[in-house]
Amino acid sequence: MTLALETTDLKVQLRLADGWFTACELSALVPGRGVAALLPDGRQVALFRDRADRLYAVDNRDPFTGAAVLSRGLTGTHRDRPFVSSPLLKQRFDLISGECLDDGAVRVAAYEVRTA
């Protein structure tokens, strides 16, 4: 049996300072896995879709190591807060606020996400 990718015209958009930016097609996001996208200013964003079809976006750069790896991290929840854990040092980042759940003084940028 061959599985076909979901086909949709829906685009995932992020709110940036100057308006909405189309990052990718919704079908590119597999629930439970991250995808990296390049922003117009050269930064990377990590996009996530959970199993309830909620979308999240945070900076892809791990502030503890400087590596662009958060899109490859594991997702989960802690006290009903969705997070991604860095694949390097395992710090967890809240996918809504960007706050590091393991060090409240550290955070990554979080973006408002919509489909259009």
Contents of the next structure:
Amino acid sequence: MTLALETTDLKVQLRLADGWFTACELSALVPGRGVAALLPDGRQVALFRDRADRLYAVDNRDPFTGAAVLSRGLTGTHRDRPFVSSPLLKQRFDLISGECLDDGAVRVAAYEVRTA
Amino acid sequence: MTTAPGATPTIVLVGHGMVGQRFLEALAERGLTATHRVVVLCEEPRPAYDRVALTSYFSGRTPEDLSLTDGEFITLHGIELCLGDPAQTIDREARKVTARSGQVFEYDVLVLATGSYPFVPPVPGKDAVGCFVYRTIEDLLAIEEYAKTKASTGAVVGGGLLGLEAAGALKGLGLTSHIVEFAPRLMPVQVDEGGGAALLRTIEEMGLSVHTGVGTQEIVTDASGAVTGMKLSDGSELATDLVVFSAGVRPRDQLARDCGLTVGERGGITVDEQCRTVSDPHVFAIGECALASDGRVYGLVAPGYEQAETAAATIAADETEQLAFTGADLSTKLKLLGVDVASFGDAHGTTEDCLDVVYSDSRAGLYKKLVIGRDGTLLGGILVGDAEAYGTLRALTGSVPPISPESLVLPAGAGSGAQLGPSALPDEAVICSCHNVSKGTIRGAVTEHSCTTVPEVKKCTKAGTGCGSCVKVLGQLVNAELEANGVEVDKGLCGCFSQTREELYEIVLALRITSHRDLLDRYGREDARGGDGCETCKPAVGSIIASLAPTIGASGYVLDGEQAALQDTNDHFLANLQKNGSYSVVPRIPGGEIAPEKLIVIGEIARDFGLYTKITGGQRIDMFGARVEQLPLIWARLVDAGFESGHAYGKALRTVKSCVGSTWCRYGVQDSVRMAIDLELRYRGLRSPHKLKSAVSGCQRECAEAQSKDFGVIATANGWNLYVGGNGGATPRHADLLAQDLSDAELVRLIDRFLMFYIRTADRLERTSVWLERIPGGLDHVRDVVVHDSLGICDELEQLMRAHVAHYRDEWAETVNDPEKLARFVSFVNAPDTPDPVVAFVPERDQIKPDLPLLSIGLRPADDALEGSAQR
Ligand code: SRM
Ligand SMILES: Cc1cc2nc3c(=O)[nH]c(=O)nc-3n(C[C@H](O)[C@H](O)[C@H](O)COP(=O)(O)OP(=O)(O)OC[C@H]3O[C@@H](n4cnc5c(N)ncnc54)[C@H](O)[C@@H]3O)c2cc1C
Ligand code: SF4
Ligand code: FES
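Output the form predicted together with its partner chain next; the form predicted on its own has already been displayed.
What follows is the whole complex; the chain from before opens it.
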């Protein structure tokens, strides 16, 4: 399994307990579309880039169905907050806090992201 | 045999027509069906049906669709309904009715609702084979049968409302049609000279021949006694092999005459304001057989309904509800022929000292006249060519309109033309005259019964469930009322756009906008500009751009550039997402026809990739359980074998199903498989507001179920019939007949126009069925636009479709041949070779199914993840 990519481009990194983890190149992210990345411990994260090039990362698992699909949802902004809508049953999740906007009791983990 | 009345009093109703049925409902509402035995003698072989909508039989409504009642209503209320058993004699002394079957019923109350019979002028030859009247479903069945087998030309005697409907129907049956009217103009009762002239032009333009100012003198027949023509009063002879008499109706009062009830000089059973016959307190008469206390026989359904209520209230002797029928409005609106004709109130200006306001444009076939009283009261009017304002004007009749009458008849755009919204109407104004529902009642349905939509208001008040002419005003009123109550009726597409999908389509087309971002920044709601849009507008705008791609200069590949970010996950991966995160693959199998070699390829691929296979409801094969990274491998093999995308993932054309048709089937009259394949290949890849489905059947037996499709085609001996607006799913709808006996080229041209018009004007996720029900004017309007080119846009619609057809490319072939496009087909951006471990399967019936326990345990969210996420 290859976890690091060799290029000279800007990298997208997210903060895990033991430091910054490089997930992919910035160019792999299309504004408005997500990708999934695999973490060293087997968990999955969904990475997004918006049109102003801000980056977001939340857990890839859709808590309502269990399927690892949030990276494949459509993104948008509502009242200036970025969100992703699950492609399965369409619930919206705030990309900054991970909170489910349709059900206050549900949230997904959110990660700190940067480019380096 | 005598049926004893027993202890419970008996009400016998003679005639189960429209008014009779309404009377039964009125009895039930007042609890009288519980306290009385109710017997109904019905002459026709079927229970009451919607005679007003009779002609819609020819546009595909079945006799069952037209029915006004169901077995449940009849049994629930314990009504004894005797079908096909007319009353023959009445013994008023003994209070007994004898039916044709010999059954005898004693009554306490007898209600006559026998309606009218069509008047046939006593000309020689009137009973020849091929002569018909136009009153019952049986009449229509007979006309249809004869027109199909024995006639090519038809003539209608009578150019009134019904005559025009009948002539339109004959034309629809493929006959060359003539109308012969004795009066100097068409619809002499409703319109004046000016209106008649405008009407004549429009009717002639539709290809009907009109002969006014001449009478029918004789029906000419051949040796076998079948019609061959008719002699007219001007000495000419008209060749025709079918004649429909529509020269007015006469009240069916023979039964009443025979038992000595008083009838009027020109017919009609004389009744008082309570609808009780003047001769016998035990006998009532309602509907078209009654001569009302104002000396008139009403030939319309609304006054009949009022009489039914009056009679029921009188029988209930309800002190709180003293109804009386003292007269009614004679407003009418012509349906069917595609010409709007309406008249209301004192249309001919018979009131003393009244004034006319007339607007006439003979080139455009427009004529509008309002009759105004000295004090400015609107008394009535006539509208020909454009009856938009009918609902509002009818409701304003009897009051002084809040704006000048001139501005009400001028067309919009002609300077001072003013639109008078229904908000200007007083609460007492009757909006629905079929059911006598006032504006106040409709407002009450919104404010007190919390109805928020037109269907809810219809259910609550009955308004709009008769002739349907008031539905438009109803919609305006409901919205106005909601708005007045602070409920914001925002018709915008979503939180980002205040425009409807239709408006956005026009903007994209006119300004050639090829990006969602651009559209949002320029036309989005103030606070949404500069943002990222949302999951509603992105795919909707993506679809509009895709539908118009060749015309506006956008890329035809839906995953190019920004378009990629707009698509739902299905379109993004060109496959259908399943519950466990895997995808299904559906290659196109046009018309459901597939050669053995291709079947084998599908079998081999499914076997090699371990996919679950199933025959779909759309006559093709679905392969389930593919991981994203497998999609390109699967498709490389499919493309290689000559398959292309089936667009099962897109809001686009899905399948065109077929039956085997004339090639194999002993009944088939056309090659339905070839046509289905042609249509599927023509419209493949066409992005639309919702999915599009079609089917082609080789004969009327309809094995392909074309009438449940967005556009369905059924073969006839002479070509193809095109049906539109059908739907399966949760709210099934039978498609409506749009046009008949089309050649291949005509069929394709009409579908081109229909689809492009739908794509242009429908809302997001609105199937053609819902769209057809929603858009003002419904099917008639769509027919006007796509068949008669009333908006002059058909060239443009055809052009758009030609561009689509010319630029179609298979999305999957393009994808598998481009390494850059293939990059997205990985489960993990940082581990392209690793499959998603959540996607797992267990065996079932020799195939696989998703491993759901694995899913519900899932992968626990990390506890070491930080709250919130930094921005770069
Ligand atoms: C696969 C199939 C069932 C099957 O195993 O037979 C199917 C499967 C789905 N149908 Fe269907 N429908 C399938 C034939 C039908 C049919 C029958 C037909 O087309 O003749 C109908 C009724 C006809 C109609 O559409 O009017 C049908 C009416 C629906 C509806 C209700 C549509 C409506 O207007 O009410 C939905 C829901 C929707 O689209 O909003 C739906 C939605 C779906 C979705 C997309 C639901 C979803 O979001 O997951 C399913 C996804 C398919 C997939 O993952 O591949 N499916 N669906 C059929 C695919 C046909 C094909 O070859 O493309
Ligand atoms: C093609 C067409 C279009 C029309 N369009 C419109 C329109 O747009 N607007 C409008 O207001 N009106 C319209 N009308 C008129 C409308 O249909 C009638 O006003 C309405 O049907 C009258 O209802 P009714 O119950 O009085 O009579 P009907 O509906 O005619 O019912 C009378 C019933 O009594 C039965 N009957 C007669 N004698 C006996 C007997 N001895 N025993 C048992 N049963 C008997 C008859 O068979 C019939 O079924 C239209 C009519 C036709 C034919
Ligand atoms: S619709 Fe007609 S032609 Fe087609 S299979 Fe059925 S019976 Fe045969
Ligand atoms: S006026 Fe006929 S349904 Fe309302």
